[in-house]
Every structure is written in C-alpha cells, then in structure tokens.
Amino acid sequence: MSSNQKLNRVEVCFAPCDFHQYEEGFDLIVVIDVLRATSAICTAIEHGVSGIIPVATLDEAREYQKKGYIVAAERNGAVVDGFDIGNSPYTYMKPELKGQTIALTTTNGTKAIRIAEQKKTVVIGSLNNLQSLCDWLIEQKRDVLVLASGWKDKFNLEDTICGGAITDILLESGQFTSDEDSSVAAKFIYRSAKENMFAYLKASSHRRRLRALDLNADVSYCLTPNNVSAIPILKDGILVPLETVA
C-alpha cells in the first residue's frame, strides 16, 4: 500500500443500545451473536437454507407462522413453546431444511440485525465464518462497523471476542485503522482468549445459561473458528447467501 493511501476504519460497538453512537459514517455493518443466533444463521446458509427472515418479536414470528413459514424462536436460550425450532446451529444442518426460507426470532441477534437493517450493507459474522468474512471485508475497501448483539443490550464476552478477532485480522492486513477504545479493548480481549476460548468463557453469563440447558455441544461448535465459509447478507429483509446477491 502506498504511503498516501487512505486507511479504512474498523470499529466495534459492544451492544445495540450504543449503535446510534457509532453508526455515523458506516454503511457496512457486521452483526454478531456468537451464542448462538449468527452462528446458527451462518450454519443454515452453509447447509443450503435459502434464506433467514430476522424477526424482532414473538408476535411478528407468530404472523409468519400463520402464513405457513417454518418459524424458529428462542428466548433466554430455550426454544419458545409453540414454535418449530430454536437457534441451535445443529438444527440447521438437517437436510429437510435445505431450500427453505425460515423466519427466526432470538433474544438478541435478530433484534440487532433489525436495528442495523437500514444500512446499505448488513452481513452476518461469527467465529464460524471468521476467515472468509474477513477476507471479504478486506476486499471491500470500506469502513466496517462490527455490531455485537450482547445480552439484552448489555456487554458480553463472546461477542466482544468475535468482534476483536475481526478487528485484529483487519488491522493486521495493513488496510484498516481503529479509533475507538471499544475496538482496542475487543482486540486485546480476543488475543487473551484465542488459544482457548472455551475455557476463557467458562464463567461468562450466557455460557452459564446454556450450560444449565445442557447446550455445551452448541457452545463448542459456536466457538470453533472457520468451520463454515458462508457469508449471509441482508437483501430485501431476508438473509441470503452472499454469492446470490449481484
């Protein structure tokens, strides 16, 4: 890169409630909800699901149910009574879901997607698709804002680690810079955690919730980098495979 070439920015927003303080100047948003919504979405697209409709509320989800959609609903880590499935990534590997469009509502992730939906480009990130996502982001030569879904508008460790991973890779490319302390903090938290994220997150609040629900297999899957390559992108309100968008 020439010495006078402008660097793009990459910043991390820790929770949706802070989005309005970070969003100015960014039209490419990466939404992450590691445990488990965005990990499930990336897995779904990788395994042939045609599209995921992110839905903010249970009432809206019930409207899709009435229309005949497969509807997935999760609150506080558990499948909501009356709905087909939740947000376990393993659910979306089932062959019978291939080619389907699924409406999905979760405690945190789908709300964050909806908050960002007015931006020009919204893509879905996770540790699962980390390298393919970062390779694509570097190619875009645009400013990138990573929006962590957090837990009910609060900071959480797992999304911060993923945001830090994205930030670290983009900074290492030499094409990005960061200004915000949140981005610096996320990067160093990721560096502290990356050798054993499962152990690092052992005491985290959402890890404890999922462990209580006997979902350690989901946690292990979601904390495994680069086991998928799909990059879901929001197009007309539906998350679809990046390669299908012109």
The other form holds:
Protein chains: 2
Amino acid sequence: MSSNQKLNRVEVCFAPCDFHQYEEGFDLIVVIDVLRATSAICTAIEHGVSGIIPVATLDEAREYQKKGYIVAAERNGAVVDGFDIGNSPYTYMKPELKGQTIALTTTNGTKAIRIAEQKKTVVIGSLNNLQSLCDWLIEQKRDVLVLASGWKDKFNLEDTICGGAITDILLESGQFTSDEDSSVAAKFIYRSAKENMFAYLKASSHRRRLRALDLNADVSYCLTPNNVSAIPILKDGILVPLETVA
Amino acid sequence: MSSNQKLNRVEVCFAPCDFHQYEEGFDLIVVIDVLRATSAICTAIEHGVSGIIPVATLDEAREYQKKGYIVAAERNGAVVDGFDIGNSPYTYMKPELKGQTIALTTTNGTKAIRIAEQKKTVVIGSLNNLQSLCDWLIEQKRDVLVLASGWKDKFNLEDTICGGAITDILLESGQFTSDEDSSVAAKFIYRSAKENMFAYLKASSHRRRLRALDLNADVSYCLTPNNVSAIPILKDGILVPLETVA
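Switch from the form predicted alone to the form predicted in complex with a further copy of the same chain and print that structure.
And the full complex, kicking off with our chain again.
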C-alpha cells in the first residue's frame, strides 16, 4: 500500500437509537445481532434458504403468514405463539427450508435491519461469518458502519464484541482507520474477550436471559467464529446470498 | 457481610441521551465529565470555591454575568469569547476564587448535571476524587447510577473509564451488583486502561480534539486519580461541598 492511499473508515454504532449520530457519510452498513438473529440469518443463507424477509412487527409477520410464507417470529428469546419457528440457528439448517423464502421478525435484529435499509448497501454480520465478511469488506474500499442491534435499544456486550472483531480485522488490513470512541472501545472489548467469549459473556444481561430459556447450545454456536462463509445482503427488501446480487 | 444482605446496584449510562433507559429506580446519580468539567468542579470545591451554578446555555451564562457573578464558559474545548474563564482545572486553584460562587457552562458536563437534577441526590465524580467518592457511595447503601456526559451525546472513552473505575471499586466492596452490559463493559475497559490511561486515551476522539488546543497539562491532571478529596453535591441548583449539606 502506498503511504498516500486514502484510508477508509470503519466505525461501530452501539444501538439503533444512536444510528442518526453515526450514519452520516456511510452507505455500507453491517447489521449484527449475535444472539441470535443475524447468526440465524447467516446460517440460513449458508444452508440454502433463498431469502429472508426482515419484518419489524408481529402484525406484518401475520400478513406474510396469510400469504403462505414460512414465518419465523421471536420475542424475548422465545418463539411467538402461532408461528412456525423462532431464531435458533439450528432451525435454519433443516433440509426442508432449502430454496424457501422466510419472513422473520425478532426482538432487536430485524428492527436494526429496517433502520439501515435506507442505505445503498446493507449486509449481515455475525461471528459465524466474520472472516468471509471482513475479506469482502476489505475488497470494497468503502467506509463501513457496523450497526449493533443491542437489546431493546441498549448497548449489549455480544454485539459490541462482534463489532470490535470486525473493526480489529479491518484496521489490521492497513486500509482502514477509526475515529469514534465507540469503535476504539469495541476493539478493546473484543481483544480482551476473544480468547474465551463464552466465559466473558457470562456476565452479560442477554446471556442471563437466554440461560433461563436453556439455549446454551445456540449461544455456543453463535459465539463460534467462521463456521459460515455466507454473506447475506439486502436486495429489494429481501436478504439474499451475496453471490446472487453481484 | 451476611450472605442475605441485599446488594445495591451500580450501573453506568454512557451518555445523556440514554438516561431515560437507565434511570428508573435510581435516586442517587453521579455525573462525570472527565475532560474537563467535573474534574474542574471537584478541583474548585477542593480549593475553596463556595459553589458552582451549572448553567446549560450561553444565554443563561450571560444573565449570571449581568448579575455580577464570575462566569465560566467552555465550548469545544476553548473559553468562550467574553467570559472570564473556561474549564481548565488549574484555573480553579487560584486564591482569588476562594469563597466565590461561579456560574459554569460547558459543552457536555453541565447539560448532564441538568438532566440528572430531577433526582433526589446528584454528586460530581471524576478520577480526581475517585476514592473519596467511592468511600462515600459505599456508606450510602443506595443504588448508584453513573451518568457519563459523553461528547455531544455520544459515548466517550474517558468518562467510560471513570464510570468503570467507580463500578469496579463498588463491586469489589461486596455490597454492590451490576445488571447492565454497559456497566460490565465499562469495568472491563477501566481494567485494561488503568495502568496507563494517558496512552490508552491517545486513540480517543476527545484527546485528539484537546491536543489541537495544547491542553496536555490539563489532560494529565484530569487523568490523575485521587489528588482531590472533595465531593461536590447539588443543593438547590448549586454544587457545594458535601460537608456543608450533611
């Protein structure tokens, strides 16, 4: 890299309510909701689901049900009564979902996607697709804003760790810089957590919430980096495999 | 401590815009703005200033000027034209300010104080008065919410480090617990920064901003723990020494 090459920015926004303070100048957004929406979406696309329609409300989700779609709905960690599936990544590995388009609404993740969708490019990140996503982001030579879904618009640890991981990898490429304190903090948190994320997150509020629901297998899966290579991208309101768009 | 003694909560709120998401159930708030408003306020009270009137706007500050008060006004790191002083802690050590009541408006800190003032008890925290503040908080046996002033309503590193330091000390006392991910993250950030805060904050956006203004001496002072024992407390809209209230 020549020393006068312009660096791109990578920044982390901790929650959807802060998006308006960070989004200026960015048209490439990575949405993350590690536990579990975006981990499930990456897994679904990896396993052959054709498309995921992110839906903000349960009412919208019911409209898709009436139209005959498979509809996934999660609130507060549990499948909502009357819907087919929730947001456990394992659900989306089932062969019968291959080739299907699924409507999905979750507590945090799908709302963050809807907030980001005004932007030119929206892709889905997780620890699962960390390396393939970062490889692709580095190729784009564009400024990148990572939008963490948080928990009900509050900062959460697991999304910050994932945002910090993306920031760390992009900065290490030598082609990016970060200006915001949130990005610097996310990188530091990732670095102190990376060797044992499961233990690190024991203290997190969301982990405690999921523990009550006995979702340890899901949590272990979601905290496993690089077991997926798919990069879901938003096209005409549907999350589809990146390679079908380019 | 008996094992069935009820623990109090200590939580960190990263910025005034998040206050409504965190404040429920708290009536004891610690406001921090490490660079430099609350460091200056603690220093002023330590050095014999009688009271500081936190003022949100420059217009209000001018009203106090007309009434004959000494008025301090800072915006974006600099003293505002037409005002006596800014928020450099060194300013407040001057003997001629002893016994005076000063009106103060700053970019972030005084706004955070005004947001907190609906609560029963508002005290001022900084790294400078860290240990004496924590000793007092532990004696209170009440839930404690630390409100970071941030930078223009965004997360910032230096206030988060100070919030994490307070959280760490209170948790170590065995009388407190934290539920929020923001508090857990602040504690981790403090622990990784504590050995060399000056270097850690090199990356921070606010440090870069102050560097341009050549305020390294101020920054060094503000990042020095426990060089002050005063605890300013809000009484009838004026920050006064704690011992004059109790």
